[in-house]
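Presented as structure tokens, the chain that follows is alone, the form predicted alone.
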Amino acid sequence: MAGSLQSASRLDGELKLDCDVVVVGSGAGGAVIATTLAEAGYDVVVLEEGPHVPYTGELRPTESVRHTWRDGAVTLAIGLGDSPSINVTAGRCLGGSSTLTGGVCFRIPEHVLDGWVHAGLSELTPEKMAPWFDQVEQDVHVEEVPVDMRSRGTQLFGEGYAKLGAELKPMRRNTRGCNGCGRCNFGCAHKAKLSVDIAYLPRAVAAGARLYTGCLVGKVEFAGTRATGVSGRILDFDSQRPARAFSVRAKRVVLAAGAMFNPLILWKSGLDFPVLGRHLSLHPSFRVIGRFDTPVRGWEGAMQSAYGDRYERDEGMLFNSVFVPNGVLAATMPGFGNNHAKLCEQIDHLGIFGGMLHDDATGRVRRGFGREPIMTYRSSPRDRGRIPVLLRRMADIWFAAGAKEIFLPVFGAPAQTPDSMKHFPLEQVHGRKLECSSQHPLGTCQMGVDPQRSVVDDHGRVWGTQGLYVGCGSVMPSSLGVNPQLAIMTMALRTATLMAAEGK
């Protein structure tokens, strides 16, 4: 029997449902779990806080930010001490952040999996994880971005990178028929990016799953230690404020609300663990811009088409190709008035590349005053010391490619030439002056083998409970050092398959 997709905000009265499994969150983790269990014959209900925006690819970037990004893309992890504050962007719509990524699909690096195995998670070896990766990559059609789809900016960075002794590698993304329009972060206008709202959720509905948007889950309901469902509030369609109550009775509950919100739900449900809300990793990311004498037109080509991992294994640094809309890029340029206007006139001469740190998971999610969490982040001494090294390397690469100036992610800093860069006091710049972003919150409900040091076991089951699971990026036992979309979907597929094997 086919399922359904409904906006709870448009329904009348109190919503009360019964099912085998209720899944909280429809992003990369929740969508995979819901689809896998629905196709295994389970009666599945999926609850999503955000709206269904099927036309997201037709929205202007500003409209996309307003309708599909959490907090209008201004969510912040507050930097403590000498740490940068980090802009954490996340989706708030059906399909979650999967709809707003660049489509990048990395497998979990083998050295990361080896670390998890060393910590006792013996089933997460590269060999045992390979079939799960294979299946997800087939489901979402992971393919290499062809070299001819690289933007001129990416080509130039690659030329500089090669002069320093390394080669860019082709990015792997979940796409089919991509034409390189470069607006992946704001929804794919061509539906060429196979995010979970395209690759998985229609399958879930076809298998009988019921999807409800506009549902803000407050807590998990229990009978003793057994999870019996969830309850919360339906959001008013116009104001998006919590209004009418809803409840779902279920034999099993899966929390897939992400690293920012799963801790809040567990705390409100009366659960706590020593590490709950801790060990938040964000993969702090920094952009460095190069200005060339000749036009670059960096927006022409796939937004994320290549990467450089020469320093990832030993120093935790990954270079990622990227571009942002010209309006957003202009806003980041230094100066004021005429000086700023002159820089903005040269946008077609700018190339951008991103540098990402494999961080030590030193962030934390705390209870907020409303429905949003408070996130704080304190860089480890190792990570903090790597930031100026990362930025200097990227500057060197741009200069090797022929850039006349570079723009650092340092608030108020003027453009730097090769000579001025040698004397720029980057190592003395305070963290609060660094522009930093993240799309990768992970790890606040870590998987492990000890309830004192983790929140879920190696099947995704919450310690000390029955019928309660976590299945999203929050279970990652450590930072990954690479974009996590594929990792989240793969871990979720494994959890869902294990759940199905337990029987109804």
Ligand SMILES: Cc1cc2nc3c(=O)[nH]c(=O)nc-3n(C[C@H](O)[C@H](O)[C@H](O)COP(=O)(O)OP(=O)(O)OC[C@H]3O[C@@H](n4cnc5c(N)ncnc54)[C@H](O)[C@@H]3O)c2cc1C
Contents of the next structure:
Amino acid sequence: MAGSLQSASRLDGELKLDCDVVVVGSGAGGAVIATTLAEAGYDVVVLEEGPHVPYTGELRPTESVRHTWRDGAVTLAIGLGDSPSINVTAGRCLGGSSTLTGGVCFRIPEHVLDGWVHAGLSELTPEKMAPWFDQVEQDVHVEEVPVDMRSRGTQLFGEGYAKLGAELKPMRRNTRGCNGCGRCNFGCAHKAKLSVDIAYLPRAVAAGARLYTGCLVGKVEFAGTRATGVSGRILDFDSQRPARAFSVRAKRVVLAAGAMFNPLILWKSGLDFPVLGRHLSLHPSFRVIGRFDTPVRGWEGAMQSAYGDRYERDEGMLFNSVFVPNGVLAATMPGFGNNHAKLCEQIDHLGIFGGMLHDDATGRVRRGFGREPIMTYRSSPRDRGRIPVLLRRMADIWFAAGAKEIFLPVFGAPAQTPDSMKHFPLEQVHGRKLECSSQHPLGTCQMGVDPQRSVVDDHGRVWGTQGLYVGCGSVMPSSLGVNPQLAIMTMALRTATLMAAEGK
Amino acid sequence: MPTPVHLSNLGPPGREHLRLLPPPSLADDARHRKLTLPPARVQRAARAVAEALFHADDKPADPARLDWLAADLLDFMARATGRAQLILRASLWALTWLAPLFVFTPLPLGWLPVGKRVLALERMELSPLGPAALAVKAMLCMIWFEHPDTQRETRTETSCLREP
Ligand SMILES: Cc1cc2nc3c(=O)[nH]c(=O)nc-3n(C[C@H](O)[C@H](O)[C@H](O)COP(=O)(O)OP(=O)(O)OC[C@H]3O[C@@H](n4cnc5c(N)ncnc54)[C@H](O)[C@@H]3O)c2cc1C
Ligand code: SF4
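Could I have the structure of this protein in the form predicted together with the ligand, to go alongside the form predicted alone above?
Zooming out: every chain and molecule, the one shown earlier first.
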């Protein structure tokens, strides 16, 4: 029997459900788990806090942000000491952050998997993971972005990179029929980006899963150490504030609320582990902008079409092509009034590229006031030292490409020429002045082999409990160094398949 | 001849025959939430910053566009969940009350002439309080550049690389 999709906020009366498996969160991890188990014959309920906004691609970018991004995109991981504060973005809608991606799909690099195997996760070898990756890539239609879909900004960065002796590689993305409108982060009007609300959730519903939006899960219910379901509050449709209570009884519970929220749910459920909420990895990212004499119109092209991994393996730095709305470019220009306006006249002459650090996972999620967590981030000395190196490399590449000036992600800093850049005291800039963002919160409920150093075992089962699993980005045993959605979906597929094999 | 299937109507890869998730009914559509807007003084404070931010070529920005911008920022604040409203209002408060201190004028920002406002905001941006200004500046810029007139003036109209 086909399942359903309903907004709980609009239901009359009590919401009390029974099912085989309840999945909390409908993002990259939750959607894959729900689909796999529903197709394996399980009665699945998915609970999602956010709304269903399938038309997000037709909205203005800021409209899309107000409807589908968590916290209006202003969430911060507070930088401690000399670390930058990091703007962490995530989705809050059906499909979760998967709906906001640039479509980038990377497999977990072999050297990262080797590290996990070395730490005892012996089933996660590159060979054993390959079939899971193959399956997910087929499910979400991963394809290489053709070179002719690169924006001019990406082409220029590529030319500079080539002059310094390296070559950009074509990105692989989960798309079908992409037109290159460069606005993937705000939804795709052409439904060319195959986020999980398109690639998986329709399958889940066809296989009988029941999806509810507007359900904020508070905690897991237990009988002894066995999980028996979840409870929480239905959000009032207009105010989005928690209102009526709901409960779902289930034989098994899967938490897939993402790395920022899973620890909160576990704490509220009375569980704690030495590393719960710790080892938050963010892949701190920085944008460097190049200004050219001729128009660039960087928004014309696939938003993320190429990458440079020359420094990934040894130094943990990845260059990713990106584009941001012109208004965000304008916001990064220093000044107000005339000074700002003069710089903004050049917006169609700007190219932009991102640089991302494979970090040491030194962030932390803590209990906050109300329903949002507090995140802190203290960069390791190694990570902190690599920031100026990364930025100087990106500046060199833009200059090699012919940029007249570059804009560094340093608050209030004026444009730099090749000459002024030599003297710019980047190494002395305090972390507080660095503009840094992250789209990849990972690893606050790490997978491992020791309950003292991890939260779940290699099947995704929460230590010391029965029937409770974690299946989203929070289980990553370490930082990945590459964009994580494919890794999350793949680990989720593996967890769900192992759950199905355990039988009802 | 078979009816051409638009790619955007296809179901999941490998299950192209499946229907995509249905759109929400009017009653469930997030666009139709009844909002409680922040007070009018927040809109006035946002407009005061925007007047300085978009004061170009020594000319004031188009008042109708500024009104639209300030109203849309309020809509953003009312809709965005979590701490967004709190953070944007705190940032706006800092710009309104702390920026004027950088030009030694202990008055709300909106009471200053636009030239002095620009100076105050630029000085604050360069100070350690700079990041506090960013949330509001970013949001005002994002919305401003979504206005068709701004896009025309700055040659940033949205366009795809390929025709759909
Ligand atoms: C702007 C942006 C661009 C990105 N681009 C890329 C990219 O190009 N490539 C890539 O690989 N990755 C990208 N990512 C990262 C990727 O989207 C995420 O890593 C991935 O989606 C995380 O999956 P998840 O299942 O852990 O969490 P999410 O996908 O975030 O899903 C968690 C879901 O749980 C819900 N939830 C949270 N708490 C509760 C609760 N208490 N009750 C009910 N529901 C709850 C949330 O609303 C959310 O829908 C991007 C992320 C962003 C924000
Ligand atoms: S670049 Fe492609 S995938 Fe991204 S929004 Fe445009 S059409 Fe969709």
